[in-house]
Amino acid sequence: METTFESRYAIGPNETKTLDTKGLRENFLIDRLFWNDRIHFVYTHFDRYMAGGAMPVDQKLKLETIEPLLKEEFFLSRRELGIINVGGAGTVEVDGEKIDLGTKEALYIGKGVKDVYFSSNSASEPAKFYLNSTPAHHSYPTRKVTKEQANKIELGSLETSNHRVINQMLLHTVIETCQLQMGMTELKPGSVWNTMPAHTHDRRMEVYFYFDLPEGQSVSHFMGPVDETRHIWMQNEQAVISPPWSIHSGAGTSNYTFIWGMAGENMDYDDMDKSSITELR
């Protein structure tokens, strides 16, 4: 079993405007999260957020500390972890307790848990555990959240190409967490726009993970300040880091699903600095 990682430093809007396409992608795009029998993380210095993936195929994977980054005896010594399975059925073992996690089911694991293992029910249809982790100051209980248990918000319409259902899963209105919030937005057939009208929230950052994209289709993710936006073309099962100063919105060549994860100064989901569509530049 192998754990790999990369680290990304935080940069501001003035630095970002000097980047070409390659530089923009190197700083903000997470182009791959899943390898056979590997855990991989990207550590961003925006709120010390970690986004990663675990795909057990032929063996059980252990969540091990990353000594150069965390300087801790075990991974969750001073962190919390959110998991959403985007692959086949699997199991997460939390300090000896085995928890089944089906497709599009979420699990929260709090600070202080020492042993976490990931396994798949079938090697031919392996689980793909999408992982988000943030620093934590308090220990909260392990909790599984299904789509049926999520707080659901239906927004948009087919006429504006943004009919979607927001599944708030690992959110303070559903379970207790320190600062991590995660959920999943599913776009209806015929709709392609997410998070439009766009907004920023200077009090927290965000990571978007796009999946359920049909073969041959893509999403154009928009980022940057309201008055100077940029775009990043993204493929299935890729993620993008969204700084606090940046909008985060996307339009696909098909409908799709994306997972949003947030961390920062507060936990008010509606704390947004909104902009009208006609204000975007």
Ligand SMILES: O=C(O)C(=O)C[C@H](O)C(=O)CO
Contents of the next structure:
Amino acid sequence: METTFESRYAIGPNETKTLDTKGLRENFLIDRLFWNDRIHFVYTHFDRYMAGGAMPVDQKLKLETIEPLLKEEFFLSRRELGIINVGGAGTVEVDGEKIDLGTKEALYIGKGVKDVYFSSNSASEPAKFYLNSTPAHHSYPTRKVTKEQANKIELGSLETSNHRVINQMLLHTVIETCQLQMGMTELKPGSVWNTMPAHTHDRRMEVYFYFDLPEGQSVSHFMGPVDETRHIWMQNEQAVISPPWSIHSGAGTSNYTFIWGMAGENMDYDDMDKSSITELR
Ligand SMILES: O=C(O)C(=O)C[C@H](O)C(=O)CO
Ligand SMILES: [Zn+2]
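For comparison with the form predicted on its own, please write out the form predicted in complex with the ligand.
The complete assembly is shown below, putting the previous chain first.
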């Protein structure tokens, strides 16, 4: 098996303003996370957040350290890891303990765990483990969180095309983490807008991973400061980095699901600087 990675440096709103479509995509879009029998990570220098994918098909995949990037003996020496399975049923082995992870189930693994392996129950319907990792200072226990155990928030309405349920899964109100927080937002049929009205939180960066998009449909993701927004067209199973200074919102050509993950100064989900829809430019 192999582990591959790319690095993305952190840039600000002034530099972002000068980018054309290609430049915007090169800096913020993560166009592919899942490769057969491979673990792939994007390392962003925004809060040293890592977003990745592990898709075991014919092999069991080991979460190995990335020597030139982390310079640590094992991946979780100084990191914590959040996982949400967006594929078929699979298993995550954590220091010898096997944990089944079905579709849309989440798992938190704390700092200091040495051996993590990923496997799929079926090669014809492989598990797709979406991975987010952040630096950590303390070891918290491994915890699985199902959708039923998530803290649920229903927002929006069909009339304003933004009716959705936010599942707070790896959030500090549900489990203990150092700084990583992850959850999954599902849009109701007929609703296409996520995170509208939009917000920023200069204290935390965020990564959005869009999935469950029907064939032939796309999401236009909006980023940038409230008074100078840009858009990035995204396909199924692509992710996008949202800097702390940026809004993160999207409109799909159908409904869809997305996973949000974030880290930074505080863990207060509600610490958002909300903007009104009419002030967006
Ligand atoms: O649909 C939404 O609204 C969200 O899911 C918002 C994200 O959870 C978020 O941006 C948290 O900061
Ligand atoms: Zn946010």
